[in-house]
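Form predicted on its own, single chain, as C-alpha cells, below.
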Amino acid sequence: MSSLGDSVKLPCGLVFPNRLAKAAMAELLAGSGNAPTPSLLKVYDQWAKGNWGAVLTGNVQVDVNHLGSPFDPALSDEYTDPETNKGLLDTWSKYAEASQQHGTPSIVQVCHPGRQSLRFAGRRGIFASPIAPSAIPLDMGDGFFQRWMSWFVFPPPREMTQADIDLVTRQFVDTARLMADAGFSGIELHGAHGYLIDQFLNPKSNIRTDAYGGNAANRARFVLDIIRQTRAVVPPTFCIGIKLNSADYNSSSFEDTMTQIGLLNEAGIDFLEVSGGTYEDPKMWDPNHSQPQKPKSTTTATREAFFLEFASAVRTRYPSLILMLTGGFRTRAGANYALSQNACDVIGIGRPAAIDPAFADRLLDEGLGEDEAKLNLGRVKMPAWMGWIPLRAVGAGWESSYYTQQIQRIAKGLRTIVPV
C-alpha cells in the first residue's frame, strides 16, 4: 500500500514529493485587473511552504472577456511568445516563482466558464451572453423566483459556432503556453462543475449534432483538442491534467463518462483529478446536499471520500491512470483510507487548507496521533434572511465564500477562523 509521504511521478516525468495536493479553490485576489496581485503571491508563499506534493491553484480563466467571478485571474491579451509580451511573461512568472520557491510543484487550473459566466463577470458587457456548445440556460429551478434570479445572475448563452470554438481552443493552448514560460510545472484543464469545458462533455448541456456532439466522442472532441495542441507546443516535462465529474451510477451518462476517459487517457494527460458538482447541482459546496455515492461502510474513514466508488470505478478499467480524489477529506485516517482501496494516487485538499495553508505537514508528520492529524470543519452558519432565498446554490455559495474569505485573511497575514 502507498504511504501519503511517498512520491509520485507522472507520464510527463513531473515528481510529486508526497500524495498530497492542496486543491483548487477561489482566491478572488485577482483585483479589478484580472491579474496576479501581490495578495495572491502572498497567499501562494504560505502554500508553498507547507509540504504539498503540490499546490493547484484557483481558477485561471482563458479570456477575460469572459468570468466565472469578477476577480478571476485571466489572460488579458494574446501571448505570442516571451519577446513580445514580457511584461505579461514577468507578471505571471512572479506567481509561479511564489507558488514553487519552496520546492512545490505548482499546476495551473486552467478554465473557460462559458454559460457559467456572472452577468457583471468579464468585460464583454452586461447585455452580451456568454457562450456555450448548445444555447441552453443554467436551470436554477421551475419557480419564478428561480427562472429570474437566473436569468438575471446568469444570462442565456449563444451556442458557439466553429469560428468560437476555434478562438477558444487557442486561448487555452496560448494560457498553456504562457504557464509553461512564466515557470509553472503545469495546468490542469477544468472540465468539472459545470464549466466550458464540462459543458462539452455533458450530454444535457451539449445537444450539438456536428462533429462535437451527438455521441461520448464527439463531445469529447474539444477537449482532446486542446490536450493535443497544448501537447504540441510545451515542453515534454509540462503536466497536463483534468478534473472531471464523477458520474451518478445510477445514470445512463457513466458508460459515455467511461469512454470519455479512455480518450483522455489515450491523448496522454497526466492525471485525472476527480471531483463533482454543478451550479445547478452543487454537490461539492452544498452543506445540506446528501453526498453522492456514499459508501455503504460508515466509518469516518469511508465517509470522508466523497467520490470513492467512482475513482474505484475508473480505477478498475484504467489501472495506469494517475487519479487525484478531491472532496470531503479531514484527517489522515481518511487520506490513508482511500489510498489502501488503491481508489487514487494523490488526495486533494480543499477547505482544510484554507485554514491551515501547512495542513500537509499536519498529515504527514508520523509524531502526530490520528486525533491530531486532523482538522474538524464544523458547517458555516448562514444568516437567517438567506433561508428565504429559494436557491440551493445560494446555500452552496455562502458556504464556499466563507473559505474564500479565510484565504483572503491568509493574504492579509490574519489568523484564519475555523467554523465550529
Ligand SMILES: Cc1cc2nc3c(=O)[nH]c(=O)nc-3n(C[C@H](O)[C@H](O)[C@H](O)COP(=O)(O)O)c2cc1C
Second form
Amino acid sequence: MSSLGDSVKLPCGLVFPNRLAKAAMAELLAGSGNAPTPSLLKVYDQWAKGNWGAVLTGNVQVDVNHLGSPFDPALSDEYTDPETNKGLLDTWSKYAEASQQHGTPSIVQVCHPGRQSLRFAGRRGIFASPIAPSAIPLDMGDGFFQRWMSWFVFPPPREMTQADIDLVTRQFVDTARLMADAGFSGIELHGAHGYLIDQFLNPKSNIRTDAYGGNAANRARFVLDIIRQTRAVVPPTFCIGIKLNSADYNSSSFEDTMTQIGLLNEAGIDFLEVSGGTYEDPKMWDPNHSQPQKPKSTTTATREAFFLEFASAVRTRYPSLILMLTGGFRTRAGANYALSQNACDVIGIGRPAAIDPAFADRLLDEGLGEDEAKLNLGRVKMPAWMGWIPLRAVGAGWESSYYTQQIQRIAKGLRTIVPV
Ligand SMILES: Cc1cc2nc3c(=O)[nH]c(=O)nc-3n(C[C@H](O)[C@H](O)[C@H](O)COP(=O)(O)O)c2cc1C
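How about the form predicted together with the named molecule, since we already have the form predicted on its own?
All chains and molecules follow, beginning with the one already shown.
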C-alpha cells in the first residue's frame, strides 16, 4: 500500500513528491484586468511552502469574454509565441515561479464556463449569450423565482456553431501552450462541475445531433480534440490532467462516463481527478450528498471521501490510470483510508488548504498524532434571511465565498478563520 509521503510518477515523467495535492480553488484575485496580480502571487507563496505533492491553481478561463466570476484570471488575447506576447509571458512566468519556488510542481486548471457564465462576468456584454453545446438553460429549480433568478444570473446559452467549437478548442490549446512556456508543470482541464467540457460530456446539456453529440464517444470529441491538439504543441514532459464529475450519474450515464474515461485514458491523460456536482446540484461542497443506488457508507473514514466508491469503480476498469480523489478529506486517517482501499493515487484537498496553506505538511508530519493531523471544519453558517431564498445554489455559493475570503486573507497576511 502506498503511503502519503510516497512520490507518484505520471506518464509524462512529472513526479509529485508526495500524494497530497492542493485542489483547484478560484481565488478571485485577478482584479478587473483578469491577470495574475501581486495578491494572487502572495497566496501561492504560501501554498508553495506547504509541502504539497502538487499545487493546482484556481481555474484560469481560456476566454476573457466568458468568465465564471468577474475576477477570474483569463486569456484576453491570442497567444502566438514568446517573442510576440512577451508581456503576457512575463506576467504568467511570475505566477509559475511563485507557485513552484520550493520545487512543488504547479498545474494550471484551464476552464471555459459555457452556460455557467455569470451575466455580469466577462467582457462579452450583459446582453450577449453565453455559449454551450446545446441551447439548454441552467435549471436552478421549477418555481417562478428560481427560473427568473437563473435567467437573470445565467442568461440562456446559444448553441455553439462549428466555428465556435474550433475557436474554443484553439483557446484551450493556446492557454496550455502559454502555461508550458511560462514554466508551469502542466494543465488540468476542468471537465467537472457543469462547466463547458462537462456540458459536452453530459447528455442532459448536450443534445446535439452532429459529430459532437448522440452517444458517449461523440460527446467526448470536444475534449479529446483539445487533448490531441494540446499534446501536439507542448513538450512531452508537460502534464495534461482532467477533472471529471462522478456523482450525478444514473445507471445508463454511469456506463457512458466509464466509456468516456476509457477514451480519455487512450488519449494519454496523465491523471484523472474525480469530483462531482454542478451549480444546479452542488455536491462538491456537500458532505451529506449520497450517490444514487449506493448504500451510505458507515465508517468515518469512508464518509470523509465524498466520491470514493466511484473512484474505486474507475480503478477497477482502468487500473493504470493515475487517479486523484477530491472532496471531503479532513484527516490523515481519511486520506490513508482512501489509499489503503486503492481508490486513488493522489488525495485532493480544497477547503482545508484555504484555512491552512501548509495542511499537507501537517498530515505528513510524523511527529503529529492522529488527533492533530486533521482539521475540523464546521458548516459555514448562512445569515438566517438567506434561508428564505429558495435556491439550492445559495448555500453552496455562501460556503464557497467563505473560503474565497479565507484565501484572500492569506493574500493579505491575515490569519484565517476556521468555521465552527
Ligand atoms: C473557494 C473555492 C473555490 C473553488 N474553485 C474551484 C475551481 O476553480 N475549480 C475546481 O475544479 N474546483 C473548485 N473548487 C472545488 C474544489 O476543488 C473541491 O473539489 C471541493 O472544494 C471539494 O473538496 P474539499 O472538500 O477538500 O473542499 C472550489 C472550492 C472552493 C471552496
